[in-house]
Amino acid sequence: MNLITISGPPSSGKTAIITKLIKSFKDRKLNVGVAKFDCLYTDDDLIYKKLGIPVLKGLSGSLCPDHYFVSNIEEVVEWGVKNSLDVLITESAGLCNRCSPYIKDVKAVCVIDNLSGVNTPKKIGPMLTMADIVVITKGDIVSQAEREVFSSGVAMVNPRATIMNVNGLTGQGAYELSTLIYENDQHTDSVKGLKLRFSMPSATCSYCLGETRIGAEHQLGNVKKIEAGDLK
């Protein structure tokens, strides 16, 4: 089974580029399932359904998605190997810079969009700088000239890594992209052993375990002052 993550900013266009994928998959006759993370709520989980694939959907509530990613993505596995996937897509929340789910030897995929703005790039951390490939979308909305500086902006923070342009609305993209990220001899039946590209942010402080109230006597673990110059 290949397995694939992808990963990106809200609004940056994963759901589309996945159903584009989808098809893309189906079309040259893969069993392909998707398992979706995300943190309060989602549908999307809907719209995959519609196109006749196995989904499973998993919200972390007041855990932070990333961990919850990573701490159920062996039993995610296992499901895909139930189901006799061919290829299973894994969508993260995408909503930390800091973070990042993608696993060694496993695919990884950035989706991220023209309309984001150009220092972003520089905003994101190893969710954009350990892809292995960098989807940019939108771009149908920016003209030629925004569209080179925004992807010489993500070449500069991830050099190794394929860029490519998909329309998300008409696919445009898409089927060299599914050609990109699925390989006959990748096999993935099983996460156990297998290591994160990058470590989760050494942060156990006083508010990761509950405490709510503000003040230097309340904050015990890792905590990290702001440098504030002459207020100090």
Second form
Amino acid sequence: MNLITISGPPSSGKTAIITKLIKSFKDRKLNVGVAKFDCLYTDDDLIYKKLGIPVLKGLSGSLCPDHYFVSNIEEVVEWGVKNSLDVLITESAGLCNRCSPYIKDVKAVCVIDNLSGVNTPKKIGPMLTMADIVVITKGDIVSQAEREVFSSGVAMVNPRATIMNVNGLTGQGAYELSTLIYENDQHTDSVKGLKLRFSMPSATCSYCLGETRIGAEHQLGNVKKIEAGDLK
Amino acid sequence: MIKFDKIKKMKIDELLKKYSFMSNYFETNNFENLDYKSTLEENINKLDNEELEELGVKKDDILLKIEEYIKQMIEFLGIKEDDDVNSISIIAGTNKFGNEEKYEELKIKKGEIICIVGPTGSGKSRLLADIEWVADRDTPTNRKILINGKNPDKKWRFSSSNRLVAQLSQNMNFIMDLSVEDFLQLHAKSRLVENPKELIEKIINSANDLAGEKFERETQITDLSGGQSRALMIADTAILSKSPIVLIDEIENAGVDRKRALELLIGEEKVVLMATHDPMLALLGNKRIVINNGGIEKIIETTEEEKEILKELEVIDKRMQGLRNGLRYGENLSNI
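Pass me the form predicted together with its partner chain as well; I've looked at the form predicted alone already.
And the full complex, kicking off with our chain again.
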């Protein structure tokens, strides 16, 4: 089974791109399924179900969605194998714009959009800089010049990635993307023992443990202070 | 080939002198507190785990990325003669029903305008995508694209800086909050042009030639009218974009002198493909491709008789533009 991790900031067009990818894969008679990870709410699973494919949905609730992803990916992969998928796409929203639970030796795709502003590539961490393929969307609503400026910004933070413009609405570029993603000789039937490409942000402070009171005396564990000069 | 081992051993100030684009790189990747008198390698080795965590990178990864970036930039800056695109050829594939397309090979030379016509959903976008992707019998249409009559280098597919195709889409909004001059400056910077001042001047003048109303270099791009935005974008693509092929998705009725817009694009020696249903634009083209059911149905060469119709259309167009301008400046239309 081909395992593919797709992430990107909210509203960047991940679902639209995946929908078009599913169509290309189905045209090629490949068995495709999607596992959708989100935080509080999603109805994207219904969109995928309409395409008649197996769908798994996971809401992280009060947990960091990417931590939730890593702690569940093993079961998700087993689910994919059980459903005899050729391609399993996992979709997760990069809610803090830093993380992405990309796994070593598993194809990683980051979706970002042209509308998110010229400095955005600088603001996104490993989610963008560690991806194998960066898909830029919403190119049809900005100028050619802005597209060029934006993709050169992406190339600067991730020179090794293949950078593609794909239109999530018309699907222009989606077929091409599908040929880059699927590889005949790629088999991931278990992720046990595999490693993440980059560590997640460290947390575990008193607030992680349920503290709600504000003030230095209530802060324990991993705490970092802003440099605001001497306040005394 | 560059010798990266040597580059690693260069002091940062030497590195910046030799590869000025690296200042951009360090800035974008949030490298602060660089010691200019130490080598690149020493600077990287000095980063502690906390700093690496902040930067969101791994130590052994940074040098690899910098190497890749320098290689790409050198390749981009050193665009050689043999990278010139003088022609593209579209070799026939199949339509939606798997039937052979009804032509063999269409060769489009630099300076030519080819129009694409056909009903909505007929496959115009797929044709544009085949060209953009440099199809190699591996897209749903099974078409093949040649560049300069030869099998193209795969680099056209993947390199982000050396793109084959610039696309002028129907939607021509700007989203950046910048003045015209700052915007063009930014674009010129991303394309690493050597004489940005001169080019920016040229783009603004050309755009003002095309648009009905003139704008200033200090004007915010988001304040430009529809016609002015289109004019700016066309001029920018013609003059600043390095892409040798321009795909245009309809430039219709937008307060832009369409004939001169095409002349500007062609004047910069590009291959122009334009999807249009405007008879005047279609007749300005040398040929037109008729698409139906996902395939190329026929290729029509613009005849002399058709060119006669063009003259008629130009008279009508001039009259329309005159009336439009009269309206704009509050004149009585019966006097025009």
